[in-house]
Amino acid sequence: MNINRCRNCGTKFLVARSVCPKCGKEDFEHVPARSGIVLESVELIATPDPYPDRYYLVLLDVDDVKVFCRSQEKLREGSQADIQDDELGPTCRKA
């Protein structure tokens, strides 16, 4: 998973944009997101195909950017979590 960072002002954001939301420039770099701090972890028990029947939806703070990922276990708020990509989107686990 990558986070976008404006080379002009340093603003970071997840969703790709054509211009920086802060300074309006068009020069970005991709920064790998390897881990973050758990802000919230909620168990989902009714999920659509092709997702697992049960998993935790985890909100992470990754360098001041909020990122959602899936986890097979409940992650404690304030703990560190590692992020990986799979075919269904980002997954995370206890660091």
Given for the second form:
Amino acid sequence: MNINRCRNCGTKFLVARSVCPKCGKEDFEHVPARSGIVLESVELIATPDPYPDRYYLVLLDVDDVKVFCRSQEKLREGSQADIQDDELGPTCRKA
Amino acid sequence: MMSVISDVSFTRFGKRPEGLLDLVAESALPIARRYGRDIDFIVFSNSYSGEFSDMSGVNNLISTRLSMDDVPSMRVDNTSGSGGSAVMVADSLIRSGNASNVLVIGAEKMTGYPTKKSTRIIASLLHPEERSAGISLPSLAAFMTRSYLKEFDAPRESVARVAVKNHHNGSLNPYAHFQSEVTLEEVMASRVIADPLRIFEFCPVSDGAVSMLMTSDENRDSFGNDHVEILGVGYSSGTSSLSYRDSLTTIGSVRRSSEMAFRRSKLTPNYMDVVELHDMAAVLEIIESEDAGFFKKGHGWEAVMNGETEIGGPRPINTSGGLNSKGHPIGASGVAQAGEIYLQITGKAEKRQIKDAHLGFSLSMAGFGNNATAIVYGGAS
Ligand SMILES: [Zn+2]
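Provide the structure of the form predicted in complex with the partner chain, given the form predicted on its own shown above.
Zooming out: every chain and molecule, the one shown earlier first.
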């Protein structure tokens, strides 16, 4: 998983944009997101196709950017988690 | 010039064996039989005809189905907020003079697939970078609930009580998907969908359609005696990137659209006799009731606990049963909100009738707050 960072003003965000929401420039770099702090984790029992039938959705703070990950275990708020992509998308687990 | 709603016709919402066009016809025919030759525009609110029914260009399929082949038509697709947008478009067509008498139809056919597949279809409105984590719309409501309960020290029970109230209201609404009440104990013992939220705290997957005749205040006398005026419409967007939002306990598009609708109608929330909010999940009714200005931020849950939002309370919300109990056929929901306000203000809401309902408000929201349309309604009395 990558975070987008504006090369002009340093603004960071997860979702791809063609224009910086702060300064309007169009030049970005991609910074790998490898770990973050757990803000919240929610157990999801009714899940969308093609995901497993049950998992935790975790909201992480990665260097002041919020990102969502999937986890097989409940992660404690405030704890550190490592991020890794699998074939479906970003996952995380206890660091 | 002002636009008015002059007629409304619902199908029963729920798991229906009929297809999309059959449901549309069932709701539209009572109006088309009365006023078909006067209708000069059809606005069709619908989002997922392609995904669930393998149909596109569906507005023209509908006009021919109703033998209104030459009547101009368009589809308004704005996910869960399509209905509010469709009313806004009809109001604009009428006030600009581009159309005189508009048939507004909202409909969705959704029950053909297993829940896992329909959950995937609805989640397609999220950005790929967020969706790929396995997010569903219900899971966002769970994040929202946790944040709200924590930030405002609200009891878990307050969210469940919204579902109890709305199931009661739905049991009084012959068009609602659910026709029975639930107790607080039943809600709290029901299956967890996205922790801590349980199945009775979410809207069901439903099919359904609703149609309305909208015209101008100048033309209204040609369309019966029961009219409800559109006094003000407000609309706003907020970022569609959930990770880019500062707070999960307020929705910017709801705040801004509501403020605009009240300003344009020269009214304030206090005057509203009847209110329909977009309670896809029960917690949203509480948060929207604050963001729309009916309660101070962080106090909406107290109003629920005190019974203020019940029929018979000082601030009735979702007398129809809301999305929570009436069901949420995506494209139909926002039109059905306007339909409920129409029934209330014209005194046709039967068992769930609010006494002396003259002014109303509806909030139709798309994609967990990506945008919202707020409408203030009034009736002659
Ligand atoms: Zn920038």
